[in-house]
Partner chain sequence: MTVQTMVQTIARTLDQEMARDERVVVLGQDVGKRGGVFLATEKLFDTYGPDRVIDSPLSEAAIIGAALGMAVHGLRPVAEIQFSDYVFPGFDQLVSQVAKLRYRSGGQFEAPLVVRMPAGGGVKGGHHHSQSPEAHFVHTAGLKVVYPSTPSDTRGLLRTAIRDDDPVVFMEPKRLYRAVKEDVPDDPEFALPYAQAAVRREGDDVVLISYGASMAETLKAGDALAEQGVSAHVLDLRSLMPWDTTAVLEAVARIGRVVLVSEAPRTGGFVSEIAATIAEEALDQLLAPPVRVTGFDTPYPYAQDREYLPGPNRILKAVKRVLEY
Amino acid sequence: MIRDSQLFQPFNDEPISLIGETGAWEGPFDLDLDPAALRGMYHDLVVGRLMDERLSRLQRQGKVSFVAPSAGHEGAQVGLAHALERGRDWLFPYYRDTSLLLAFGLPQVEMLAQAMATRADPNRGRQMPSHNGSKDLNIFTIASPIASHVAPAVGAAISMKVQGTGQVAVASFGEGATSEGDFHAALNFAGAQGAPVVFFCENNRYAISVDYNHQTGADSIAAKAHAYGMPGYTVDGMDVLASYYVMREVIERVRNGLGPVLVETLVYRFGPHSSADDDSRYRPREEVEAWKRRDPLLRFRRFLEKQGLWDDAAEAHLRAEVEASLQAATAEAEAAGPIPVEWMFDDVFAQRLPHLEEQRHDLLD
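May I have the structure of this chain only, in the form predicted alone?
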């Protein structure tokens, strides 16, 4: 049972890791998660991976125009999702957060419908794929301009502080976002105002085709927290339990009014930056294959097996179950049908103004 209120020290020299490469528990404390919770995390890791694969297949079939692959990020994302309070806290994600959104409660059919722009998409086809949002789940709709959602997360967090709601806002982003002015303005404002916000960087070492060393001269993203008066942590993002326990402690700290935190999770995207990218032009295959041997799913499965909580039969059952669920969600999303083009005129104003009515009439003519 964890009792120490601060197990992890900021500005750590080595990434925080709790599961060894072979799946052995190496944490300095006893686990306080029951078997159901551990299996639930693995379930969410598998759902995220298989959804990522399905979206890529749909893109190759011409049913989806764009995909931002997320394989390799699942450990960091699922750990974060399980540390948040669903329905209470606010999430400001970015376009590669497939596993995070699903583990946080976004229905599979909504993610698929949003990617295919069908009538089952709550956003009514008004966003490019990989740009989900949810009013019911407090998920801020993903924005295309890099880092543009980080400052709004701070604004929301300050509102939470002023109103005394006890909520926390979390903004996730890739390390490329830290090269944008929005990132620095947001952290500066959050630090000055003591905003209850966590900045969650998923550092996969490449901002499109530009590697980490061309993004910053800093030794780590977490080190940037020094300048803004907040603690910074570096976490092994391929380790779902390291992500979960660090984020659980950090979120509790922020919720208790101790100010913002920057967390850098070290991950690796196994696929290209997007379906429009050829990563073989800037990444050696040997590097990609070396990182795949650290796959967060394989690592956590080894951990579960060592705990006596998993075996081949359980794996086969889970994957068949998830594939069936994704197949049903895909069929439901497609069956909803394409979004009528005239929907673009709806919801712009409470009542459609004359010039929009005229444009709609011209379009339908």
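C-alpha atoms forming the largest set that superposes within 1.5 Å between two forms make up the rigid core. Numbering follows the first chain given and starts at 1. All values reported here derive from a predicted model rather than from experimental measurement. Compared with the form predicted together with its partner chain:
Put the two forms on the same core and the Cα of F349 is off by 2 Å or more between the two forms.
For comparison with the form predicted alone, would you give the structure of this protein in the form predicted together with its partner chain?
What comes next is one chain alone, with no partners or other molecules.
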């Protein structure tokens, strides 16, 4: 069967999944991705995972002050990235989007430079690690306050609509973010305006230690779409192809002016909330282990193997290649050198106002 354009139904009870745990294709339509595209997705999954590991290592070495591990979220993120048009669409991501950012084109060196706060960070070392952004790539610089970027995504989408650019804006966030008032204000405005925006939830069941049942009484995050008159989908986020195909259809719909959509991907974070967290205080180890067995990389690798597109040699080769690239990027990021103190006073306003000039002078004197 050939995939038609309305294949997925919103408000689905069972999460949409296309690859089984054993790697078997279970989709109700024919795959239409070529081997290069499939291998490209796996590449991006591995890059995300290895970057994550590297950042944690750098954190333990004291070169990075903080990390928000994203292992377990890669499937959802890479699927989304591949469904977007790079350089055209806009991303409003959050701090746990390592794989999403890289797969959407963020240079590894920029991510590493941001984490280590060196001059190679186009954000000029202004924020803690895991807060990237790139004007060139239409990646809105991440801010820490949860859900505060969602309304800006809606505004950008309204601008896209008004200007008829055919672009799509995507805001990503955790399930905890859906409890913030600003989340609601944003989705409601988008719904009323029919703005071309997708709300992409990475539901890992925990907001730091607060579990889903303390977060909301809703049956699912997707159900919240009812409140805004938009469709809501629940997707198995450990399945990169499920994320990809759902997002491809959703983004097409949104691009065609049919209004905003909320997509919930079910994922799990394998690590603690951040390098400052101790998740053993609130998560049973068995739960973590059970989810690790559903690792999105493992599942997709099994799929590729079943398709005859992958083997141990390819795996070893890819890992070596990615590690080398990350190693080079790390070196480049570090070599750029630390952020100068006087940069502190730039970019408050377009021009430095007199009182800032004075304060700068006072400090540097």
